[in-house]
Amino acid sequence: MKFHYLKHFIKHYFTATLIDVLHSPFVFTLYQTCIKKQKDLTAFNEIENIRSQLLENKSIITYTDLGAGSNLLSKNIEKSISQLAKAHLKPARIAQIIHCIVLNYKYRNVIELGTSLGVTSSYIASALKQNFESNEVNFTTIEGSSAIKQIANEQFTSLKLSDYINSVEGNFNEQLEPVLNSYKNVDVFFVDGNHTYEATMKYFEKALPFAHNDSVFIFDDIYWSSGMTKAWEEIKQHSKVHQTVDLFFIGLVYFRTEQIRQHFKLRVI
């Protein structure tokens, strides 16, 4: 485990705010409805069965990695689906938090950067399906690899979620702007790919004009590297950002002007 990640994990564990001394009504409600571990997880059984199948799938696929640390001049990468699943699937606990945020705040306009194998996308789409008809939502997920996108689409079909998901293939740098321009505003902007400082800041700045008072921007792996942590700290200090909630594995960014500027750390494990 990288020293940067481990150091910040220990720091987060000992400095996170205890829920019984949390003085923000908004964040307290967010914790109770979305972050606090749920007792009944049966609603997620179908998606978790898909996760289990992916983790056991030894089929080999060839793809090009467009994320952080990739070399576009290198040969295509060959890996088993199970290897990809172990490396890239969001933990169930975190995916369920994102699901609950979309569900409880009745968000309907969502963009995800980084479909991967489609598990977190399915959590998001299942929340949309509980609240709306498919023609009432706009959920676009962007994936750089054709082979990986195809596998994700198979999961969406299996879960009967395809009508709720617009799956786009391509480099984020090329696809994000046209996707954003197809939205009037964005409720949820979830960045789960190309974990570099430069890319994260670029995506944040591009999406910012589409945020409204109740939007949430979600950034994955904010302690994955020093660059990601630097981006997270700069985003927290942006003049339009009013509240952030640091869950270590993901960071939530809010723009609620009716609240004082505050930054919170909460434990999820």
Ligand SMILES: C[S@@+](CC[C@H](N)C(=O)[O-])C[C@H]1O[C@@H](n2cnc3c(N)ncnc32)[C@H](O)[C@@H]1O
Given for the second form:
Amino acid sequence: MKFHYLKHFIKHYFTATLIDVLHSPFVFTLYQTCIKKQKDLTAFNEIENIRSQLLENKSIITYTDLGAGSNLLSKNIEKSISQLAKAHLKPARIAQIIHCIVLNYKYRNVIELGTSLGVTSSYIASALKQNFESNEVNFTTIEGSSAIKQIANEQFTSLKLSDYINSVEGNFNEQLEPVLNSYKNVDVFFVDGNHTYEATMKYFEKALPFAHNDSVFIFDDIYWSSGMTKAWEEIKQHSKVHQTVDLFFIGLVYFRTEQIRQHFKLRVI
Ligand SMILES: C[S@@+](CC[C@H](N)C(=O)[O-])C[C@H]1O[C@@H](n2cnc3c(N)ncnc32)[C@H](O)[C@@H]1O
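Please give the corresponding structure for the form predicted together with this ligand, as opposed to the form predicted alone shown earlier.
Okay, now the whole complex, with that chain kicking things off.
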């Protein structure tokens, strides 16, 4: 897994498109507004303080892992919150790109698979809160572990974001369908858990009928394993997918039929 990741990281670094040769007005604007490093990060101080507290929290929690590496030994795992935060949380830079996409494109119907400690969920909810009242949005985040979800909910309360987040507990395999059926369509579908080829393809196919022309699907860790990279390559080739933007850490999938089919690789570091 590590070799696969490193090999693709180096490849991405040398093959990513430079922005001045980008021949897509849509992706150029996306880069300028959201992907390029933002200068003023003060708006994110509160959430980043929460991240720092989680990273220092040595309290032990017991939880069940339903993700990619899970097996019988994945029941009743004991870890400190700090260890969990180190392993699970998306880097601030990536969470800020997701925040910016939700904010700038005024998305309001969002689903996240994999709440963990709630840091990226908080970035998403704070973008929704900047644009809308809580009754104008529908943001559901699903987490399989009750102990982890409880900690996330504490963060949502302290950030005054609870009204913007519908936090669902359960296995994605069981919860995704009823959650999707409670939506007319989905603007942002963010898959950040259970990183296997089979699960990723299954979640993509289930969510696809809920996508509209301007939706974006976001897949985390597309180079985490050969299975994830295989899923990413297949998603790119799907007939409904018109543009993709590969940021190495995450992949963005667009369905905009007014544009020709194009696949971009952009550097975020
Ligand atoms: C990488 S973490 C999510 C990180 C979070 N989105 C963030 O950026 O702050 C993945 C989470 O998905 C959960 N998870 C993995 N597989 C799952 C499944 N099949 N059903 C429910 N939850 C699952 C794990 O418990 C874990 O908390």
